[in-house]
Each structure stands twice: as structure tokens, then as C-alpha cells.
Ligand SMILES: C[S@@+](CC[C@H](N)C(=O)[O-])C[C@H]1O[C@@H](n2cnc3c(N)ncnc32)[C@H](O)[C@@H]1O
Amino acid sequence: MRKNKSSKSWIIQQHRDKYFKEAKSSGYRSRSAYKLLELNEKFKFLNNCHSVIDLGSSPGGWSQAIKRNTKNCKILAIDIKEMEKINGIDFLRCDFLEDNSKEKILKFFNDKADVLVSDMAANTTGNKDLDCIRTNLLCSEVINFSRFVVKKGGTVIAKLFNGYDFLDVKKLAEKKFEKVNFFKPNSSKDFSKETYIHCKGFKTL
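Isolated chain model, in the form predicted alone, this chain only:
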């Protein structure tokens, strides 16, 4: 009974959600597409962009937003789950932490990419502190991974949570990139601890 009430409450909240409604009317697969649009409005990383990696892409809302806001841009969506086909977007089903994933990505672009974006979060456990730690660890892994597949002057956008390990992620990013900023889009729900890190230009090791 509780589960049914909870499910009904979630459905009602979704239908009252401004961005959920806009996503439905605009043909986006998820409301998170508007987070990507706000991030791009803030940081302009899709301007003159020719290659993008959408890491953890399913169901495809971010890939759709990238496609609609770029011209002549090669987009590679990557996820461990299947993603329904989107015209003009290539999809690679793999775990980016697997040893051969870097080679697959580099082969696809025949070079490193201009931009890597990630809206990934760890699967929820019901323990908010643990979920925060696991998602921020994932963000750290994205940052470390990006050096192998993103150009020296490129951009990385990734989700993280305010809470445990936030400062560790910040320090890691500042060690590797010339510019590091944080931004919480208006389309991110008020109660959510999520924010996004924007990293630009790798430092010389």
C-alpha cells in the first residue's frame, strides 16, 4: 500500500513539474535535457564544438539537447544500458571504466573529443550519505578518464553532490584543469544536492 501511494505521489509530482511538461512537449526523452541547456548557456561549451562524448547517456535527453544545439558535431553516446536510437547520434554500449573503452572512443573520433559531458549518478541505495559518496567517486573517475579522451583545451561537465567527498573532487579537478567552476541549474530540483562541475583546459603535467 505504501509503495502504491509513493508511486502515485511521484507521478503527480512529475506531471506538476514545469520541466517535465516542457520535455514532453518538446520531444526530449528526459527533463534533464534542460540542465544541459542551462549549463551550455552558462559556459558556452557547445559553441564551435565538433565532437562530444555523452557519458552515461541513457535515455538520451542530453544527447538530444547536444544534437539540437550544434552543427556538424560528431556525438558519441555511451552507456552500460541500451539506448533507443537517436538520428545523428552514434551509440556505444560499454562501461567507460573497462580497459578497452578508451581505445574504442579514440578510434571512433580518430582523435580526442572537444567536450565530455556526464549526468551520471550512482544507483541509489536509500542511504543518502552513501549515495553521495558513490556518485562523487563516479565523478572523480570521469575526471580521471577525461584526460585520455578529451583534447588539451577541451571541456568536461559532470554531476556531483554537495556533501561527502565534494572537496576531494574539487581538489582533484583543480589539480588537473586550468579552470574549475560549479553550477546548479534552475531545472535541478530544489531539494536535490546535485550540482555540476565545469572543467576547462588540462594543466601540463
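Residue numbers count along the first chain shown, from 1. These numbers come from a predicted model, not from an experiment. Superpose the two forms; the largest set of C-alphas matching within 1.5 Å is the rigid core. What changes on going to the form predicted in complex with this ligand:
Taking the rigid core as fixed, one finds a CA shift for K107 of 2 Å or more between these two forms.
For A122, a C-alpha deviation below 2 angstroms is recorded between these two forms after rigid-core alignment.
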Given for the second form:
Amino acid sequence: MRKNKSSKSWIIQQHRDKYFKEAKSSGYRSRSAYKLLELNEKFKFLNNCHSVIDLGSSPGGWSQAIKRNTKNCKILAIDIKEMEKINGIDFLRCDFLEDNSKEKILKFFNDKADVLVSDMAANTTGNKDLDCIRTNLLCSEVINFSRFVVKKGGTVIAKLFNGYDFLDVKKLAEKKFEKVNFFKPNSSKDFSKETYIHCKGFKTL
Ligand SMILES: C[S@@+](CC[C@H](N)C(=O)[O-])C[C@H]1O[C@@H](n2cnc3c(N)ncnc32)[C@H](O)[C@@H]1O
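Hand over the structure of the form predicted in complex with this ligand; the form predicted alone is what we had up.
Below is the entire complex, every chain and molecule, led by the chain shown above.
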């Protein structure tokens, strides 16, 4: 298949990218794995962690990084797209926004999970504002759902965009959690509005 000029230059840029190269040589399926590693370096949520939900897991870089940095940890990866098998990780292919997907997640853990991470991003439409709204909606859904599936002292981390609805998502998180922080890893591209919210300590409603 012939590639056009912009897709060729995207491929060249990817191959020059430090995290892309490191991911290749370390056997990570995506450069995103480094975002998870940086988030963990900052918030240390994988220390003594025995159960993790990885939302938006495909192709599997975050799941691999979680597996490599935990021991005896039950990991449930979820994505609307297929994900190639990773030993020791359970995978559910479903749309997180559907109620029956949430029921499946709840059933998977007898008790609640220690950590919930979400790198979910809505498919791009070409309209940046709409993409931002749709990804931030996923983030709000994660925040709302976390109370039912994350332990009292647990951690919630989710991707969101610093654009439309950002302040609404921040307000929602501050209503539900005692501690709310934001962190943009170095491995997240500068031009991207992507950032991550870190939440701890459910408030009593
Ligand atoms: C940036 S990628 C995740 C990369 C992954 N963390 C890794 O390290 O390989 C975002 C993922 O979110 C998934 N996604 C988007 N909307 C979703 C939804 N409603 N339910 C489940 N997964 C979703 C996409 O299919 C995509 O695979």
C-alpha cells in the first residue's frame, strides 16, 4: 500500500522517538507503557498491590508494565478492541460505557481492587473538541464507577484532556475524593492535551 506524505513523516517521527525505541527494545507493546511507569514512579501505587483493573488496555503496554512491577497480582484488562494474550492477565473485550460491562468487572473481583487505571481515549473523529469531550466523558464514568470497584484505600488513575470539560471532571473528582492530583508524564507528547488524574480516599457521601 502506498503511504501519503503525512503518514510517512509520522512513521519517521515515531522511529526517532526515544520512548518508541525503548519500548521496542524492552519488549513493550506500546510506548504508553512508559507513561504508566512514570505515573507509578510518582504515585507508587503498584507497591504491595494485589489487584488491578486496566481500562483501555489494548495493545497491552500498561498491562505488561503492571505485570512486570507487581507480584501475585490479579490483573483484569479491558478494551473495546481485541488484545493479544499476556500470560497471567485476564482480558475482557467490551465497551466500558455499557452497564453489563461494569457488571462483569464487579463479578471478576470477589473483593474490590487495589488500583484502577484507565488509559481509555475515544476514537479520534477529526474534531479535537469533540474528541476531548468524549475522552473526558470516559474519565468521568471511571470516577463515578470507581467507588463500586476500588477498595477504600485504593488508587484511581485516569487519562483526561486539558480542554473542554476538564474543570467539570476536576470538580467531580474533588467531590468524590479527598486527594486529587494531575500529572503529565514526560513520555506524554508535548503537543498532546493529554494528562492524568490521580485520586485517593473516597469521601463519605
Ligand atoms: C491510548 S489506547 C491505550 C493504550 C494502552 N494503555 C497500552 O499501554 O497499550 C486507548 C484505548 O482505549 C480503548 N477504549 C476507548 N473507548 C473505550 C471504551 N468505551 N471501552 C473500552 N475501551 C475503550 C481503545 O480501544 C484503545 O485501545
